[in-house]
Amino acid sequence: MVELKNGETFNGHLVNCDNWMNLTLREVIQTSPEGDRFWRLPECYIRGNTIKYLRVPDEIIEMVKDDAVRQRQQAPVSSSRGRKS
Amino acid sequence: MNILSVSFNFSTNSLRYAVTVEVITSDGRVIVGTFKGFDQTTNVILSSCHERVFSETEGVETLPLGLYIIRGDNIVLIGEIDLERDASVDLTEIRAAPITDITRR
């Protein structure tokens, strides 16, 4: 769930993100800041600098830990490649 | 996402314990949670966090939030919470005016 600086909220599935926190979401429910109006958007693009905060599922923390461990395990392997003896 | 990979590199180098922090955001919200990570722009990751809503008429209301990524633009203050001192406070007895959001004159 993404809340923007203007108070609008976007609930959906994260498709993509980049280094500036720009996001593309699919199957989005957009809610107005007052909480009274709703829109359904098949997909949307959110510019990172408009974001106030992101709420993500608790499971993500576990997935990221596994990802970070795996990256560190792969790094020593790839750095030894290409060394001339 | 870059922020998550940066934060976990940091935490395995120095922090080996969970730190509870309180974050105050620019809209005047008080959020307490376990500090999981940050990056150069002070985006912050808090797990198992909850919001404390202060009121002058009733005790503190605690709203569970879950896993949050707060963008650095919106962070006013981050403070480490001494869990023992925090536990000794009875939140239902506290009466306080809520913090207002940042107003630009």
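Positions refer to the first chain, counted from 1. Between two forms, the rigid core is defined as the largest C-alpha subset superposing within 1.5 Å. Keep in mind the model is a prediction, meaning the values are calculated, not measured. Compared with the form predicted on its own:
Superposition on the rigid core between the two forms places the CA atom of V69 2 Å or more away from its counterpart.
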Contents of the next structure:
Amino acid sequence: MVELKNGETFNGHLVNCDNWMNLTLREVIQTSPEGDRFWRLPECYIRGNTIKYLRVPDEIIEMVKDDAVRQRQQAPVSSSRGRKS
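With the form predicted together with the partner chain already on screen, would you show the form predicted on its own?
The text that comes after this line covers the one chain and nothing more.
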């Protein structure tokens, strides 16, 4: 779920996020700032500088942590120091 600075909320599946926190969401439900109007969108793009906060489910955060640990374990470790001749 993403809340914008203007009070609108977007609830959907995160598809992409870049270095500026621009987001692409799919299967989105947009809610007006007053909470009285709703729209269903197949996809939306949210510019990062308009985001107030976002909420990510705990199970997704755990999946990312586990994936990061797995990647660190699989990364080759270089034991040489300096330059080879």
